[in-house]
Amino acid sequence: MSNKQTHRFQALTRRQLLKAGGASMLGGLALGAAGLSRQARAEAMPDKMPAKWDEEVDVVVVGSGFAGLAAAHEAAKAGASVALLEKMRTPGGNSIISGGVIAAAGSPLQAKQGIKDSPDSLYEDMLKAGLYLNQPELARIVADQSVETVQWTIDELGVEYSGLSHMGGHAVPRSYSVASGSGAGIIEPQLARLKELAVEPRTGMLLKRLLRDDDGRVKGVIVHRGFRHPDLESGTPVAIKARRAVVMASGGFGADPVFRALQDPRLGGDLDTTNQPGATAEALRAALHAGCILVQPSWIQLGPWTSPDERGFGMAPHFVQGVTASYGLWVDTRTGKRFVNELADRKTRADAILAAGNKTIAFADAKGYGKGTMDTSQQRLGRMKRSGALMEYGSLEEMARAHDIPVSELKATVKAFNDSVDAGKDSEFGRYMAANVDKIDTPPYYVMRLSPKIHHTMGGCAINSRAQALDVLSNQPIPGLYVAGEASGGVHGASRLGSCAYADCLTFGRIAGRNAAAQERWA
């Protein structure tokens, strides 16, 4: 076959695969195609540039969660004009409804409490939870910059924190708890600061196409203004020119059962998710059409701290993770015994719940509840009880009857844990025992049923340390395109540690925004 025929074959094959939706299969072709010329890439996948742009800005940011707002912030501070686009009716994405914790290893709060920690320890915990499938360079950046990122939220945004939480899979307590109890405590200050910088999110703006020219550069976007979820054809097409770059911070696809099922057939259908309804794959599909590499899409995380007695994220994680993981117990209702380290990483715990046939509960006594919820205990207690997800019992016997638990085995389980408290070491599962952990012996007893829900998608666009999207044929950065947050892949490997999403989104959002603003203008 001649060189000319080979060139045409490569270009045609790529066009056919992209047309068939097979961009995710092209990762294996990337190494062999690394030497393709710019002309070959252009023939494979050019987009027709608009005869006239409806608008021109320096940087287009797609998505208004932590990553998108951080990117817009840094780009605007660098003097770039910014179009901040959000497809839903309100900004914030999954970030605004999330649990309100951000990892920071070797932080001032840890020092005050005498907790020894380091970025190296966080990095190792991330790799262990990720089954060592993380891209090391990306995970290292998140770990190394974790304290700096939290300090940025305090100094630049005025975010308030209430203390440290110990999230599952972390060696020690290292996660700052947002005082408001949710991601809104960061999103709202981000939005306020952006307003001061004359940048506000434009809602109802659905990304339809990343426009990549025949020179290989992404030069703008086609969006539908006036989009009404979930009608993907609603709205009016608008062409926005990005003179410097586009930042894609559109989140994951946890609420997209069709795209989920393509990655893992077990996770399609009507499985519940903690995600907001807009967490779907349109932007990711647009990125694949533009030539991004899709990495690790089948690694989809289930949150182990959710309840079947409420929809979506709900309030269960505040009790299950915030209280019972450190101050209570998780038991198999069929046996009355513990079945997992309550502070293990999310995948370990979710897998254990599923292995137990979802016949599991998390519970704590009155003392544990008070310690886990601190000053918000009474307010949150009332809300959780009214939702029907939190149940209260006057004794262990009453709790056992209500959930069909062998009472003698349950009491033996509690006694074994109380003996471990006396010894200062969990003899059964080696769970981290904080200094203020107490025996479980004071009624009432608070209980939630457990049932994992789809929470986080680890897969997304491959990026480098500068948050540049990588080309599926050359493995080289795609000029003019940056990706941050859950839209990217490789940071967390097989499973993300709790509170590392905040660190990831804010850290790489800032990196993407700074680099996008510094990108040389193409026109």
Contents of the next structure:
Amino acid sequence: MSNKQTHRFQALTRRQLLKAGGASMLGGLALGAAGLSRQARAEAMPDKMPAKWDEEVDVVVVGSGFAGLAAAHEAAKAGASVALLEKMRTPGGNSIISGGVIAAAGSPLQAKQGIKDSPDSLYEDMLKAGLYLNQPELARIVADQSVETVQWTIDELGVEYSGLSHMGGHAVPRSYSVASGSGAGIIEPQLARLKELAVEPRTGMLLKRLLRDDDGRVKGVIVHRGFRHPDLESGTPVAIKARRAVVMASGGFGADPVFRALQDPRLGGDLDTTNQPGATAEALRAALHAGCILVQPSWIQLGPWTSPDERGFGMAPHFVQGVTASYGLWVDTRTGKRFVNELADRKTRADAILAAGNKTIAFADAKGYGKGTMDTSQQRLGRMKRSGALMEYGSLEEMARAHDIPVSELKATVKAFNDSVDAGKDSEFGRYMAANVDKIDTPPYYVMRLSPKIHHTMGGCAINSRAQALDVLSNQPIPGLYVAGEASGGVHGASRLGSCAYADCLTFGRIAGRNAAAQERWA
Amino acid sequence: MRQAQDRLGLRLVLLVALVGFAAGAAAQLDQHHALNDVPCQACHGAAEPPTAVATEQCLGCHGPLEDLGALTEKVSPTNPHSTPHGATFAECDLCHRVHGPSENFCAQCHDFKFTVP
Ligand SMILES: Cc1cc2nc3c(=O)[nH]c(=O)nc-3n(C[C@H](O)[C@H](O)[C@H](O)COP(=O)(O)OP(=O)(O)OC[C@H]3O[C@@H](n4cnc5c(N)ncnc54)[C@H](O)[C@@H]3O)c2cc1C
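If the one shown is the form predicted on its own, what is the structure of the form predicted in complex with its partner chain?
Up next: the whole complex, starting with the chain shown before.
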């Protein structure tokens, strides 16, 4: 501890003593401090504790996405009373609207399909995509526990999966696909199990402040009850005491242009996002105010598989990723040539699209569409066409005309790829070729235009392997505060791989919930 | 049988409400309930002051949700009573307000131009 810091701590203690006004307090304090050794004291400005708490529970959980629900689940199972707070009118955050794939390396489904895989391989993929900025210890936990986490969703929650997907940047197909097709297929069973444990999310509850006492411990929260997004002053303040701990699972800031622009000035303003409107940074700001460390915030991921012809995430990813990345091609419309490995990680692909001035399309033929989607009734096809995102053409010539692509170049590109299919190896970009990849030659041809959108914020609060938040001055865990899911930073480094957020949020949510419930009570 | 008739009646009222709103008539749902002899207590019970009404209560007369889904099956571009986001996105009061203007909750993320009665 530097002199200056020591000095400040002494100043605090003296103030406290004066406040308490007695020598007997001294013993108590000294004991308390010893009990908190190697944990951070509130050397940053401590908060005033409320004269009266409106409510008391063991564990306060902020946020009702994967991480928050998993934390609440483990805490309740361990016998803790839980207040589960959600600011929006519906629970689920980004999780409930998400794409429904979760990574598991070395899984039973892979074994059944003869796919060799291991946690080490997933870990390496995560670090490679993350440009080796990932905190190795955290990424390790996600990779090593990935199979156990998926198994937990099956055994404990009864989640149903329909098969494996191959997501960009992964060495092999390893991502379990939720049968119902979206994150709701996990959130709904999570909510149902929580209900059995007598925990229900309370909506319209906005976290305003984490209350950190001058002994350094987070002891509760100030929440606005009756909050109406986006008015941060709406609702009435309520003080909730957290006898054991607070778990911050408030998600990322993908829908907060002001905070985004602070981290990367190019990403402010009117850029579209795949995120829910409540994916904003006020909870993160409250955590920073309480002494958390913000790490890697300017790594903001753009999804490469979105379309400018519809809003938000939309239906494009199902086609662009699900169909064209494995069974079709992406081409630069100015050259008629491929410009990236369609199965590369997201950053590589989004950067390549941006470098081409977004003048790019993803396409597949009728056979490819059939292989890449479970849309046997073609219901989704109809919806994608009606929304204007998906275009259909009777021939490559027609497609080239409609998108201003040099037709002979386009045909040469398709021929080169078809030769690669024959050879069983992508000579141009080394793209992974599944055994069932076929030549592109059967009309109709389906096309989407590409335009990357804000998708994931890799940065957030620094945590350790127990999901404890670290203190900005001491770098020690902040007693009574856990952070999990997209609100934390460091797991994914520069770029998160597809299907790894689920694994991260559920794994660390559970870790946070267990540890929060096991934390010694202060009151 | 009588119950079935009641339900049919309610659906008709709903349909009339739908048509009325499409034509731009600005009446609130409390008026519709009152005009159809549904008193405050029918929804709110005897509690004083009255408390918010749960979705199950609405569905007791207007439901089940699948029936409402069938009523709005043809609405473009998608059926507002059939969400892929699960039961928590099928709470009636996300869109329908009885004592104030209703809102198109879906529109916060989607380009669905629903007119909500
Ligand atoms: C469209 C889309 C598709 C995706 N698909 C996939 C996929 O298939 N596989 C994958 O691995 N990842 C996917 N992701 C990423 C992944 O879904 C998210 O990273 C993950 O769901 C985040 O979970 P979380 O619990 O950390 O946060 P969230 O699920 O976002 O939950 C956080 C909650 O906290 C609430 N909150 C925020 N601030 C406050 C406050 N001040 N007070 C109270 N509550 C607050 C929010 O409203 C929200 O409900 C996708 C993301 C999106 C947007």
